[in-house]
Amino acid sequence: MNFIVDFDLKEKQVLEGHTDRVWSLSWKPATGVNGIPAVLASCSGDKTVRIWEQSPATGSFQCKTVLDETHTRTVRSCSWSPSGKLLATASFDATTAIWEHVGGDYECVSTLEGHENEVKGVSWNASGSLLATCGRDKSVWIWEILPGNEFDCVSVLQGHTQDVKMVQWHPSMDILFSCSYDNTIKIWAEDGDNDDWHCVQTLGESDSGHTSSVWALSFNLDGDKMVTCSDDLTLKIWGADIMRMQSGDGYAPWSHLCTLSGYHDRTIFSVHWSREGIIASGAADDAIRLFVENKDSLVDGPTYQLRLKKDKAHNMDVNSVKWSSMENRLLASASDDGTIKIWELVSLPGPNKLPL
């Protein structure tokens, strides 16, 4: 694919409505295309779910609904299943909502408890069919969507030392990866006799891996290469051998590829890889940062390239970056200074046109 690497961020809107700190955001899957309105999930210390509608005939995004009156503490985490049908909600007062959309309401369908305390991220599987909830208490808890909306937990998983901060499946494959306060990052994976989940691989500071918490993760598009961010202030992009474990061949373990390392000097919080194979980050010195992969480089494996530096993205930390799923370049990002930003990736006319 040709990429033209001379780019900016164009701020497009501010979105504006949160009391507090937006925590996280959740684009939902298949808007933005076919003249289907994009539509944004966004949640906040307020104890709210904001929900964003771009208008098809000004471009612009306007808050649809507010869920609130369900969670009475703060909501840490959004995520929309993969049909677009289910929006669930983890929150501090240790219960994930599920929520449909039934006519022109959202309903709270589904109250999941089980944590001790605090639920800090959660994840659908790539079919729908699983999600994934982790929390303060170290465990991951994965459960299974059964017919009416019924969860039913399948597994809890203990193993991390230290509070989870985010839980994330792999794109394609039915494999879990959690990063946590104690520095690590853990894949889990179901036992094909006995149906059971237990933890394939830890990548810790030992497999070249971060020296402190590790915030998040996000996977490029053929899911055989992730990237993570951490408090030590770098990002690590790991590599695996994708096509062997996808034809059955048993797990094929995750290796450490590159650091990228002095880009940011505060906590990096968010990472985010796009469908082109742009990864943003933001952090708590307010600032966005975008890199692609530097293909003249492979003779002692790949390498990362800053592209665009964004200060003062945000007036304080700025805690998701998300792109849009769709083509339409899109990046959202939110902060606790309570607004979330829209920006749209634009190509500046100029020589240099290197393949990414």
Contents of the next structure:
Amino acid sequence: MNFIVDFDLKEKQVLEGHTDRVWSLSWKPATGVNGIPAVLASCSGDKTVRIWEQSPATGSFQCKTVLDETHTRTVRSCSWSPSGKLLATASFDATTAIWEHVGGDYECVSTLEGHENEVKGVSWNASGSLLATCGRDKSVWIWEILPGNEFDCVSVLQGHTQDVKMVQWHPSMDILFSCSYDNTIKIWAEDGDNDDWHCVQTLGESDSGHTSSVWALSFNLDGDKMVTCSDDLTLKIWGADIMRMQSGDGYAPWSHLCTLSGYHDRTIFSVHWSREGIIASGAADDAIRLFVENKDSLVDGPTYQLRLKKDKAHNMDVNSVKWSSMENRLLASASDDGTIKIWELVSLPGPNKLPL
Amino acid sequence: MLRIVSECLDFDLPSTLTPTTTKAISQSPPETIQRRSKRSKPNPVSPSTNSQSVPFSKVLLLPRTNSMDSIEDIFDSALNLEQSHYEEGYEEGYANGLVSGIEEGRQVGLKTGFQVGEELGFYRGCIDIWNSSIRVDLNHFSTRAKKTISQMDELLKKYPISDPENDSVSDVMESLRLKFRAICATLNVKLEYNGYPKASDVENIEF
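Other form of same protein, the form predicted together with the partner chain, not the form predicted alone:
All chains and molecules follow, beginning with the one already shown.
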């Protein structure tokens, strides 16, 4: 059983290099463990993507590669494939580029075109066979990767009535989640096995949903809960009976469990749930907040506590917060101020012992 | 066909009669009404009213007898002057509106019909080329592409061309557009024509 006392985020390093706001971050899977140095990708309004690698000796991150001269506009989102072999980057130039690490250098092996305008999000499914993109044209595209880095467009999903901000696959099932400027979260699943994708559920205001743009969503380790953040200044926790779904019993709907309000006074742009159960949020007030589930609670359903607020984490809006997937408890944050900060979660000795 | 359509569109009409105008003719400048022949009798389509005016005799509590009917009728028309003028104006406006509405409707119908026909014809042409290409070389397209092309073919045949008021026209058109975009993305081609409808708006919000 993991016990954690009070904790703090210690600022370990400030990564500078981008010449415009940094929009998104992605930790490379299977790095930062077994002697392999941790690798982080960041993308920016300066139209480039930077790959940062941690030095095994000093523990500090250096910029190893700059992926430029491909995208002609802001790169809005980046995501490593589950195997770490490919990096997908989504850009305002309406394309998504796929990069592969070949012979010490990154090469753009494929370009996915199809969106009518700015692509805002990109996400790989758990097996790495499918890629989803979303954009300002209100559509969500699903692509399948074929041998030879060929991509087939599986489906174009319309349904959102506004800009789609982010897409995210479920961590264990091929179910796609998208969140949008139209205040809803839509869940898409395939009917049988014949490329027939459609919206199986919409989480809107009437389902205790958000009352303004939903910016991001993140799943917990088990995949039975997700947290969403919004312009309406709240975080919402949703849950579903995924045991039922995984045993083949049909689709189990997601329902609202809890709303965390009153903790943020500006738009929350990013949220990420760590493997240990800590929810990190990055907001427009330049702060990072950490929330943990309150297991002592006697009320129905889970409740969450604000455990830490890092004021002035950056000089400007925090656009993205990402926990590293390794046990090194690192948190990376990206901001409008053009910097990326690496934080370490440290435990502080104290009288309060709360189970995690 | 195109020439005939463009000639039809060259009608000489008052500038108020564009497909986006929704004003009825009764709101247009008075000259328009004066050009038409002045009608004294109500249009047969609209309900006739003069004979069904409010019986003011009832309101004024005058006893109604047969001998007084003719006098009543004369007074009725004088007493109901405002009402009868209103009704006459309404009927005239309604009648004029009907005529101009039909004209406006024809313009909108021609324009929309042309746009729909152009888009459907474009898809038909693309599908025919793709099908020919598949016949020449079966392996040229991936299985998925071939499946989507045949699905689009089916969908196109299902489009109710002769029944424009069918509720499913917008749904079928949306599905066709989505399938077309998916095929173009898979084949990695950019196929368009001038005036191809786009789903996105023209705002430039960047976040």
